[in-house]
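Here we start with a single chain on its own, the form predicted on its own, put down as structure tokens.
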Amino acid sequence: MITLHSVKSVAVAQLAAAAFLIFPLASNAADIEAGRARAQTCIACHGPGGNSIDPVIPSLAGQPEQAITTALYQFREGNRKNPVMSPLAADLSNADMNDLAAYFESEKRTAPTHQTQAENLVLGPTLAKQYNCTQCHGPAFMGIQHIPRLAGQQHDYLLAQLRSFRAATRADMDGTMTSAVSRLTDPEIVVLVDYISGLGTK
């Protein structure tokens, strides 16, 4: 019997397979210097070397390479939509995305400026464990493969993304984030974001 769940599972598997074919062993083929040259357009918003100084725009420096290519692919294909990113990604080739990702991954993430409230230094890790956040994003929220780094990310950006996942208005490749965040209350989201945004760099 074909169910909605099985159809969704097949669709997710096909999308993952397509991404794998588009970005095979990206780090072996990518040109960091070509990425650096192309990134001059990106730094107008994402900051020098991908270190954003705008609280609503994410930092890209130190992000896992595959996380960046996945995000760019989603913008290019229309799975994620943004009035600035969508048109910029529309004309990127696979090689362009690999080069940009390799460059931003190579850049050092500067120390976060956000200061976590003292009580959330205790509550944050508890919530992160309760909702299994580190199972995907890593024990220190540093990101793994196509899963983005959250440690030290811009506070307002993270807040907006989690609220969008909860409202099911943010693209989600396999539904994991939408499902996980749907159980969070808004106060819990505020605590988690305050905690994660203040995590230092390593």
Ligand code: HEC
The other form holds:
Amino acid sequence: MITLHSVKSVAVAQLAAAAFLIFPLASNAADIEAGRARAQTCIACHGPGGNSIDPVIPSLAGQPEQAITTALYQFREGNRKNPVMSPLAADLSNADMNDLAAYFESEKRTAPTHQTQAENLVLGPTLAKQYNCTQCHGPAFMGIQHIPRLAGQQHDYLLAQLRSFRAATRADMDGTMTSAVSRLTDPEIVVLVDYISGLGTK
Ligand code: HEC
Ligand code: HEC
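Show the other one: the form predicted in complex with ligand HEC, since we just had the form predicted on its own.
After this comes the whole thing, all chains and molecules, with the earlier chain placed first.
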């Protein structure tokens, strides 16, 4: 029999799980220098200082610490799956994740190499406003807390992520991204990504 008490416990447990996902590793103090040393294996793919030069691999430089720890945690726990990142994250302790995230957040993002098409400099901001993208990702798409920075992010990576949120093949910690993207058409995704990927690095 489902009592009111057990319903409440389930609700509390779900809340606790959600809080744990959003603030997964907050209890450990991060060490940037330890992160820098650990990051040597990461920069082979994510680029020097976490500035990727490969369009399918995301930059990590200047990404909010909490967005990085959350992604690593999701890969390690199997919520978010990727044949390359999942096994790499499996070897990381919570302390490693905190150190790596602190290090990559501290690195400066270099200027984007992507050139936005002229018409999308107008269409992009209009769509971003219409779909409230900047309400969550920050006015200049710089990210905030657990919400990732998108400005200047690699073009093909962004495109793949938006399409997989829409196809519900990418994990989404609280469902907000899946619902934000569900109303977009594919041509609108293409415009938004062309715009966001060319945004500056301040
Ligand atoms: C062999 C190449 C490779 C190596 C080495 C690698 N990564 Fe990745 N990483 C990727 C790819 C590819 C993705 C995109 C995965 C996807 O599409 O979901 C990714 C995604 C990520 C993301 C998600 C970024 C976001 O914006 O959501 C984080 C965080 C990350 N990697 C951290 C690390 C860390 C930390 C290390 C070192 C311990 C590392 N990676 C090593 C290839 C690599
Ligand atoms: C209600 C808040 C919210 C809105 C609105 C929103 N996002 Fe997000 N977005 C998030 C969160 C939270 C994540 C991280 C999801 C996760 O990893 O589980 C995210 C992740 C992303 C990612 C993946 C980034 C990466 O580094 O892997 C992209 C791309 C993205 N959002 C683009 C957009 C675009 C474009 C819009 C507007 C159409 C938008 N978002 C609107 C909250 C939001």
